[in-house]
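The chain below stands alone, shown as structure tokens; this is the form predicted on its own.
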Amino acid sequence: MSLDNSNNLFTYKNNSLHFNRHDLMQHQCIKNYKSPFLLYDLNIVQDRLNWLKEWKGLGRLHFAMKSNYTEDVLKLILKNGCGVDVVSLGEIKLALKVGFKPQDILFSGVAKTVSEIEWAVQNDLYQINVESISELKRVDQISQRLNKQVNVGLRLNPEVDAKTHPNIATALKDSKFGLNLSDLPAVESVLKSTKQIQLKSLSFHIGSQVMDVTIFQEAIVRMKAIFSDFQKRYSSLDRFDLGGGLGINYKDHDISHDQKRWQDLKAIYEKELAGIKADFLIEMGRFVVARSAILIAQLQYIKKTENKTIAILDVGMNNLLRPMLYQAYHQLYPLTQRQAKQTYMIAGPICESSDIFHQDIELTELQEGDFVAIADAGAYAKSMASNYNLQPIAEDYFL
């Protein structure tokens, strides 16, 4: 496994695996290791949201704080003028927490409760996106009853394909988020009997891990007519909320593929709303974090069977759900290169037969204390993150 391309996240060099250049076998974190943890490059993150900013037609991005809640990754974001999508008041907190105000704050999910909307109108959060029409009746009630105005922005299905995992897809007519275009009548008879509610937002989210940006030319394409209409209608109508869901290609390293991909997507935004008058609001999560961080484990027992060699490692399900949760890839690379290769099972020590990472994965030779990097754990490895068997949590260390 020679990696030498410049673009690429992880090249061997002397045999001795480089993350973004940087010697993995030379860390202090190695040299003293004791448990998984993961190790992350935020100069990765801040590339990204350079790239995000490229787009002049940007309002702001706000973060999808579900996808890494790190505070230092969140204090990064926090520098570069960015805010943060929720979906808990638990993410609110620390979002205040690490130095975010309520007016950076966009609040989603699909299961708000009294408590958590009453917050968040006492305290002006800078916009409440309403998924269903008795969630929108909820948020009229408080607001009354706290004799406050709220801002709200309505996140429609706008019934799209975007071809990923069933478990994240998440625009199509029966999905538990978002209203449906069909819900509208109902959505204006509460808009037009409250003085509480500022309509200041449409917005939609198709899905997570989308590669094909087509795919989101299709529903800006559908949103947009909707959103003129409405702007006639009402005149604090100023935002757009494109959403977020760009993903990345978990088997390809060469950063310069992501970097085209957004481009791409840009190209569309650049097309398709020109002419509207309107903030653009983007919720990326994934695109900007993933590649950050790569998670740390060692090789325990190499255990043959009849038909499998199982490399069995000290980190599992509790610290990387996906690949077990909805069969998501992470590319494994051992931090020492050998000449010959093996096929293995990559399994991990919780007390679960579905932990396994890789039923057959091709790799260079391993051996028992062997140190692997598993890549693109950035999002969605820390946040989905368990004690199960009373496993550590990995700790956070940065290059």
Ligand SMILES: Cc1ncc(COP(=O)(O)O)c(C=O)c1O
Contents of the next structure:
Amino acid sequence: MSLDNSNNLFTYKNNSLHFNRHDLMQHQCIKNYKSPFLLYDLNIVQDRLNWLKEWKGLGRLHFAMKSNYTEDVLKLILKNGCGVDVVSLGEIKLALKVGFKPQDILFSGVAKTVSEIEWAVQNDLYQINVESISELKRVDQISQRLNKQVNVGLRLNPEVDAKTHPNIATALKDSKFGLNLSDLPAVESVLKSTKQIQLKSLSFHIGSQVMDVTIFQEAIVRMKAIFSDFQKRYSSLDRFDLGGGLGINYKDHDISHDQKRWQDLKAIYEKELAGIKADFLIEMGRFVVARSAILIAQLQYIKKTENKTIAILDVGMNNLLRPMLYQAYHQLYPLTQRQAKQTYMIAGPICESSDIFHQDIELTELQEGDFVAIADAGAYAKSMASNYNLQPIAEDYFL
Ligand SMILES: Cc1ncc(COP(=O)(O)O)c(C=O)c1O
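If the structure you just shared is the form predicted on its own, then what does the corresponding form predicted together with the named molecule look like?
Next comes the full complex, this chain leading.
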């Protein structure tokens, strides 16, 4: 890993870690440290929103709130004219609280309850993305009962392998997410029998942390044939929802590589979607926010065992579950760099043997009391946090 590249988010100057050029040891929140916290640079989010806007075909980004629902992040998303993709009434309520309108809210999720759908129909949400035949029937019954029209998107499962961790792949056969292509005849018979449902969109989301952009191409090619066919029968169908899922390389902090990955995806969108008349929506989360925050923690103890040197931090799976849930890699940077190198097991404080960030990671030498930054904690960190062991949930600070 090179740390001298100017595009690198993390650099050392005078042995002191800089995050996006900010000298962390000089920051007040390190000087007054009490417990682990998230430190954001929202310029990183803004840069990514600017990249996405370079795609002239983009109808609207619906930011996937599940990746991060920090209010300052959501306000920035709102200020940029984006909408949100939500998966619960809780997320809807928060979106409204920060200023989004019902018309900015796209409602996904596999288990929408009667009361959630009633709320969505009564409040004229932008679109409900339906994920099963039973859900479609439920939406129909509720909208008939309330005598309201409802905008529906069908989340279809294009049956492509996202080549990501199985726990975050969502478009394989037998997935709980989305409608299967074989469900379409049954879906169409519901659509034909209702006056309440406006079919507005076809949607797909193949999974999260997708690194190979050609997989999006494969999914689009499959989906656009269905989209064009449906448009012949449903004149209301004017939105094509391309989902989220674009990944980042958690071992590489050269930002130009992220930009290149987006540009490659944009080129696929431009090529494959030319000639389709629709508003194109994307539902990205991780790619927009993951890089924008670091999780700052303090090393409590160094413990030697027969085979390991274990560095025990005051933060663990309570504030960053991804490494324990699906073996995700998060780079760790000591705030103060020393000369010697050492391989560490990095553990958290939680009373679970799986509360381990790294089994073996080579770092510059650590001492008890040192601060460390865990990289790429802006997505699926705090939004998945818990109070397990009654440990505190990390607070947010901003650079
Ligand atoms: C329907 C849907 N849209 C968007 C996302 C956001 O994915 P990501 O954060 O990988 O962009 C998810 C997350 O899995 C999702 O399930």
